[in-house]
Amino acid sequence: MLNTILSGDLPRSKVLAAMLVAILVCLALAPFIFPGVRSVDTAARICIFIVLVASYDLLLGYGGIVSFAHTMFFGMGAYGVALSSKHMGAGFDALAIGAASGALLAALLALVIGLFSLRVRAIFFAMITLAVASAVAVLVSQLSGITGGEDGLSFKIPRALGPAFKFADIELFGVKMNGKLLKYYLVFFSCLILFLLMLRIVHSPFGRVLLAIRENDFRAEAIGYRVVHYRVAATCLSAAIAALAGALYAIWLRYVGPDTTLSMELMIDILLMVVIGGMGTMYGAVIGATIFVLAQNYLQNLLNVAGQAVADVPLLPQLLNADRWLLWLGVLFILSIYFFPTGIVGRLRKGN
């Protein structure tokens, strides 16, 4: 049963299996285990970024395609939900139409970019995607009448997904049975389904052809596979799933803006998560996104505690200042690359 659910891709490492089970349990029970507002928000972000990073790994790790436009597709899903909710009102139909429209638009744009660009060499394709993504980000910032410009858009979601809605008058382990709990589980189960779908895709005949193309595209072409067609299909699938992740992100935040969905900083974060977890492994997205989002949210607090603990030691309090959390995040990334050159998942599977 488990083998079928995971499409035959078992962890193949006891340590990795334990880590994945721990992450799944923590995310599934986050509102009850970690009932604070910040911790539940962190859990929801981890769920969404697992899907976003896995969708990029489908492109990079399995297809060998380097793209800098992934946040553009992510933003399309987010803005699709925001704009549909603004014009149609706070209803589930608006959320569904917005998410579907964003995913469809992202797939169509990926199709156009792929057909015109994937015949060129990898570096030129990467530059083309960077140029398109930059142009879209500028356009979104300037069309303030439609997109809200730099200020972004805030919108209303269905009342059933808000804290004011109570579907039961009881409390379970001190947690209120309200719409916010429903919204979290909407995000969690949607992300779980999308992740399992991607796991199925990469272990299908289509996914195996992608791996063959990544390893040697000339040989794949020689034995009869249309390399460009497969790469375009992978780009469209990756874009559509990234847009759906963006739609879930917008629903969770009830806000969308250029900084939250379209920034180059976010694109770099996605690359870091892929590399930390391990390219070409869906489980790498789980590990990489979890570690990175936790570091983003709690590294400052840890540094603050550590700085206070060594307050009497020369230089250390300055080095462990909470304002230098980005420096330490960079150090952690460098160490992870040094000790885990194939990513955490790759190292764990190799050492098994």
Contents of the next structure:
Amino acid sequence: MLNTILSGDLPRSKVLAAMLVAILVCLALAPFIFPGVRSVDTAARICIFIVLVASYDLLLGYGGIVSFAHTMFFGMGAYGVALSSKHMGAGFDALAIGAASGALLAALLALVIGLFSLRVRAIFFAMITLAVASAVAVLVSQLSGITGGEDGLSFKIPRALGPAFKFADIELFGVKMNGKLLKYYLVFFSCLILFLLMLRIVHSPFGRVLLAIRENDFRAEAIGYRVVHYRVAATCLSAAIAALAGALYAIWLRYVGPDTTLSMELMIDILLMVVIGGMGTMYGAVIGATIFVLAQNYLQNLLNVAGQAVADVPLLPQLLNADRWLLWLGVLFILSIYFFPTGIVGRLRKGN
Amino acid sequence: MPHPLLETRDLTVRFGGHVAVDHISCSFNAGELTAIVGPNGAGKTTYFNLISGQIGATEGTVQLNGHDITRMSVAQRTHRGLGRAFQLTNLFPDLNVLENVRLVIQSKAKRGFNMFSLASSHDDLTAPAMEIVERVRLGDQTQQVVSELSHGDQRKLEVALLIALDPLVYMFDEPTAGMSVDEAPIVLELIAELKARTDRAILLVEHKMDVIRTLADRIIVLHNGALAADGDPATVMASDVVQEAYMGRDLELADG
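Now show me the form predicted in complex with its partner chain; what you just gave was the form predicted alone.
Below, the chain from earlier opens the complete complex, with every other chain and molecule after it.
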């Protein structure tokens, strides 16, 4: 049973298994274990980034294709939901249509980019995606009449997903049974399903072809696989799933803007999460996204506490000042890549 | 009159001013093993690349089983029945032995775009892959990652991939290169087994005279990119043009 759900990809390391179970339990029960607004927000963000990073891993770790347009596809799903909700009014139909059309459009654009550039060489694809993603980001910020420009778009979501909606008049462990809770579980289960779907894809015959192409595209072609077709298919799949993650993100925030979905910074974050977690493992996305989002959200607080603890020591309080959190985040990345060149998952599995 | 499975007509490729393969017209019949010989730089591997599609022809055509495949991609040619093993071992290094062979069977079954089933659940692909792995004497290393295999075992796997593909035309490019004296016979035995099938054509680029003598039904000689001689082994070996051109030195050194 578990074997089927996980597509035969067991963690193969006790530590990794424990980490994955802990993350799953924490995310599944987040509204009850960590009831604060901010912590639930962090949990939802982790869920969404796991899917986003895993979809990038499908491309980079399995397909061996470097893309800089992943945030663009992410943004297409987010803007899809925002625009449809804006124009059709709040409703589940608007959410569904927005998410579906965003995913479809993302897949189509990926198809066009892929057919034009993957034919030549995979490195060419990286450059084209960089150009297209930058162009789209500029367009979105310029076409303010449609996209809201730099300010982005706020929109209404169905009432059933808002805090005012109570579906039961009880409190469970002090948590109100309201639409906000429903929204969290919408995000959680959608992400869980999308992740398991990707886990299945990488272990399917298609996933094996991607591995073969990554290992030796020349020979993959010689045994009869049209390398271009497989690379383009992987790109489309990955783009569509990224767009769905974007749609969930927009639903969660009830807002979409260039900074939250399209920025180059976000693209680099995704890359880092894949590399830190471990490329070509899928579970690396879970570990990488969790650690990264937690660090982004709580490193500042942690530094604050640490800074106060050493307040009497010279120099240290300045170094551990909460404003230096980005510096420490950088140090963490460099250390993790130095000590785990194959990512955390790669390291854990090797140690087994 | 035997039916030619593979035919090249005036096949030519130029790299800048250099003519690497010069108007080679030659046909290869079912049930025949043809050895392609010639000194280094004679164009043997380039001729192979033109046939299997890694290089596009400047002039001339390649016909496979009566169809023009000159403009087809490598993968399309493979599905039409052209299979090639490579001179430098060319495998999927981080996958295991069984998976390497299984990928070939999966390609033949055209199941590469199956995305939602488990690859390991396709028993009808795994079973024949297993059989072939055992046939090339790698049965006790099915789960071994290829990059950890010895050179000789990698050569065996190289041949296994071709056997799994089971093409109409088998192309071997120095299949025993770098193999030890104990291991080479296994590969040669496998090729001899393939020869027994009368509906397949086999092309073999080879330097070792003893191999050619035991296996070849016919020899073609390439020299400076052109066809210099073509015929049964005894005649070709004895022919003046071949002896004088280069064979005396090159091939006798390799002999023994």
